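Below, in structure tokens: the form predicted alone, a single chain.
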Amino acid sequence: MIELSNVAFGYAEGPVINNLNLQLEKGSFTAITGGNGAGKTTMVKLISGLLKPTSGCVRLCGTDTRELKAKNRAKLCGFLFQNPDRQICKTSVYDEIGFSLSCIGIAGGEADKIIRETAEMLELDTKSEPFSLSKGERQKVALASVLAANPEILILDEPTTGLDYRECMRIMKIVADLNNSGTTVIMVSHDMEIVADFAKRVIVFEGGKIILDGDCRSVLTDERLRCISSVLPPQAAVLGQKLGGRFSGLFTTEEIISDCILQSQCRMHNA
């Protein structure tokens, strides 16, 4: 569904992405992580078509992003910016959500229904002024605008920024449900607990290059991770490795808790 072939891109200061080759399958959930300035955001902007490669080719569903019109890109690919203030452009939550629908030609009663359903899903007041809300709430407004258009590909650049734990889990559950329904998700994140809980594939970036790529568990427990990047594995995985024994293969807090409950039940049964 997404293919990058020999892609390079740079700014005036110099190259950021060099000879990047990557394929992402339809319905996948991929987390992109790595140190600051590694090229993560540049890469997802190239995928979305917001940036065009200096050389090489980026294809969405077989079409070069250079050939996709903005309206068609908006239908195909939704992008949530790390900073919602760079995305919000309307003076009410209702109009902000509706703006993305107008970009893909949805208006009238159909648009009104989608706006209200999306706002309700994210617990947003459609009458509120976005810039009177907290940063976390503005992040939810920007996300609502993206989700309303129901894109085939959902790109999230640090989607949990400014959110408390409850809000974070609520949003990620929505994203996970969309992924389970067939939406392709690409998420840039430094939060390894979120990555471990939701991503199926993890790509680690450093210096504009992919240095690790594989299923979530194998990448985040790879001993090389701490040596070659600024990314730390999830705390639960580190704890499991330190405890050793039966805990060494455990990866998340839920897995450790479940193991402890199971062992306790076994001891009670044997007693």
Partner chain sequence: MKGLLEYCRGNSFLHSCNPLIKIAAAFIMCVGCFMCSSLIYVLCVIGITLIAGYSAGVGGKVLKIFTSLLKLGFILLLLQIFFISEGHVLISLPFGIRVTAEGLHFCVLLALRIAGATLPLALMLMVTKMSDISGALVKKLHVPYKYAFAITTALRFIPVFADEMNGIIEAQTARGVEFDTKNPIKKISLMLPLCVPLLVSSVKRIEDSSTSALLRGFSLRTYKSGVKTYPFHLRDAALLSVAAVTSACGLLIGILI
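Numbering follows the first chain given and starts at 1. Note that the rigid core is defined as the largest set of C-alphas that superpose within 1.5 Å between two forms. These numbers were taken from a predicted model, which means no experiment stands behind them. What changes on going to the form predicted in complex with its partner chain:
With the core held fixed between the two forms, Gln263 has its Cα displaced by at least 2 Å. The rigid-core alignment places the CA of Glu167 2 Å or more apart between the two forms.
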Given for the second form:
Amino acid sequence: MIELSNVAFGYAEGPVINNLNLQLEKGSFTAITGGNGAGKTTMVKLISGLLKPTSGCVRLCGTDTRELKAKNRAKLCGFLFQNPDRQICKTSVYDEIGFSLSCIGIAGGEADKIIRETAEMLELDTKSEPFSLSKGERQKVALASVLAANPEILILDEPTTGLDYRECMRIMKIVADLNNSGTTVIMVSHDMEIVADFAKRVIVFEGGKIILDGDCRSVLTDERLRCISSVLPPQAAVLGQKLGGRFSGLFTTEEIISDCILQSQCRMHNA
Amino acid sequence: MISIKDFSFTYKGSDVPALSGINLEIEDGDFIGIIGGSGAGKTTLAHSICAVIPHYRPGDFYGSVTVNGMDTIDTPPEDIAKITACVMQDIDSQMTTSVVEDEILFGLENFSVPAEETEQRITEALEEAGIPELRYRNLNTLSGGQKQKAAIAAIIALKPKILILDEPTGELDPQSSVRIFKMLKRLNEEHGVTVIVIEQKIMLLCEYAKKLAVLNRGRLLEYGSVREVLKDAARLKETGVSCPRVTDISEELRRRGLYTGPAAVNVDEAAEIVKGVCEADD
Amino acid sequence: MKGLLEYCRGNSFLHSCNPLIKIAAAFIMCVGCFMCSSLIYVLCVIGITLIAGYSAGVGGKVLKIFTSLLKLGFILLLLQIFFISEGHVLISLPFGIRVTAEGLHFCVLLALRIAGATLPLALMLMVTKMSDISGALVKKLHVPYKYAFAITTALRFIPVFADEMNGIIEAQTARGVEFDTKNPIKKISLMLPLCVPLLVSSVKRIEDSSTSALLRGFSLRTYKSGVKTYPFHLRDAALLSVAAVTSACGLLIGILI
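Condition change, the form predicted alone to the form predicted in complex with its partner chain:
Let's see the whole complex now, leading with the same chain.
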């Protein structure tokens, strides 16, 4: 689905990514984490084709990103930025989503139908003015205009920064639903609690290199993760490791709670 | 000391009050975390304490806000600014110059700090912020965390009694965020600076703040020690505030009747609670 | 252009000169370029600026600005050259369009003058801190601090807005807007809607910036408050005389030709 082979990239100041190899499956939900300046954003921009590798190649569904036109890229791969205000440029939600569609060549009745469907899915009022909404709602508007193109791949660059808990969960629920219906999701995030809740695969990035990669449980409960100071493992995983024994492989609060209840019931039963 | 009495504020052009009926007393030397969902009025509250409201933001002001006995309405904002200092949310707009050293000098010169004192103030501020090596660096070349520290250094050079920060770790990774909070803690403990910080990362507040103030839709929902406030985790979540996951565990165990003690605020406490539930003999 | 006009730290001769003298010298050099219509003279001014740039350790950057100014000059040259039809015809094209020697001289001179007049100012910005420019304006010329601050803030915000614009272009590219079109009119029509997000973020930024400055006692400042004094030294006289002599030569040559 997504294939990076021997990818290297650098800005004028020097290389950021060297010799990176990575494959991501169709329908996967991958979280990419790491410290500030580790090259996470650069990597997802390379995947989306917004940046072109200086050497090596990135293939999306078999096509080299260098050969993709902006229009086709937008249809294939949606990108939600940290700051929705850089994207929103129309004065109504309807026009904003419509603008995305016009960029990929959809107009008229078909566009109208898609706009209404997308707005309904995200519970947005098509008439409201984006700039009068809260940051969380604006993020939803930006997400709606990305999703209108119905991309197979969705990339999120720190989508929950600056959002409160409610807004954050609302956005993540929508993303999780999309993933369940087959969209490949790649998310850059510092918030390991969110990663633990939603991601299936976790990649830890440091100094332009992948240092940990695997399914959510194996990475989040890995001893080595606790040595990487720029990543804060989820509290439940830390708690599980601290408790040891049967708790040591757990990484969500639900698991800890249910195990705890189970053990106390066993104890009462024995008593 | 900051004392806020029956305070309400509505921005000009808005129908809904940004804050209403706020009563709050903040003692000298406190370390307060302000939490709340978006649109709860956190920034408005911070701006009211440092006298941006009512002097630079028009609107309807009711009640009173006094800082060290000075009423923010009657006192020229510059006099309040000598005591309270505020670090803005958008750090790029905070900067007025292009070099770290000049950024610190900017405030010192404005407040006419004598020339013989400035050098010492600059070195001290850089030391306290932990960035003496950045003194001559161009601000555009700094990372997010370094910029944040430079902004804080520029503020603490003015020796404020009260330091207000609006989401200082918003765009920082966990390591840089912890560094900022360690620095705030040092300022608070060693220099007696009152710290008021708006922050979404509740786990940091659990570790560093002494008290939490929870705002919801312009009202003060709760104000008290971290542990007291976190006790009602379900209610907090409804208002858009996230709770530490370990608090979720202790509160879920409480709901099921397996635990009756105080809410857990860190991993160590949660570990004790879980051990207690699993191993205690009746 | 990003980062090209930024201050570069150093302790060269130019760095240590008085900011006011540097501004004055840069302007005198600019004026010199327009006094004289000799191509060689304008090239000399550019040469002197480049040498001064290398002596201050920013030669590479000055050269970079020079080449991008030349590109701009070349576009102007193309726009102008076909409209001057007097004089000795060099090339004759269909539809009565022709390139004349006078036209060519005029256009090349214009392109070089733009470079010659801009470079000294660019160099001055690279070797002088913004805060020193505003500081000296306030201390020595008693310019109200408000205005001096406004000028330096405007300059400081250029890279911030350039960054913001790049981010916006990237976000729009991501949704399928094709910016790498060759058609300039189409490109402008694509750029126009982007002014909305830029405007929204700028207004907020500027408001935050002024609040932050006010909170740090901005309004208390008078010309007496600065810690730094900006004394004049012998080197300032030297710099000023180099600029003055260069400009005077231009004037002289201009009158003689």
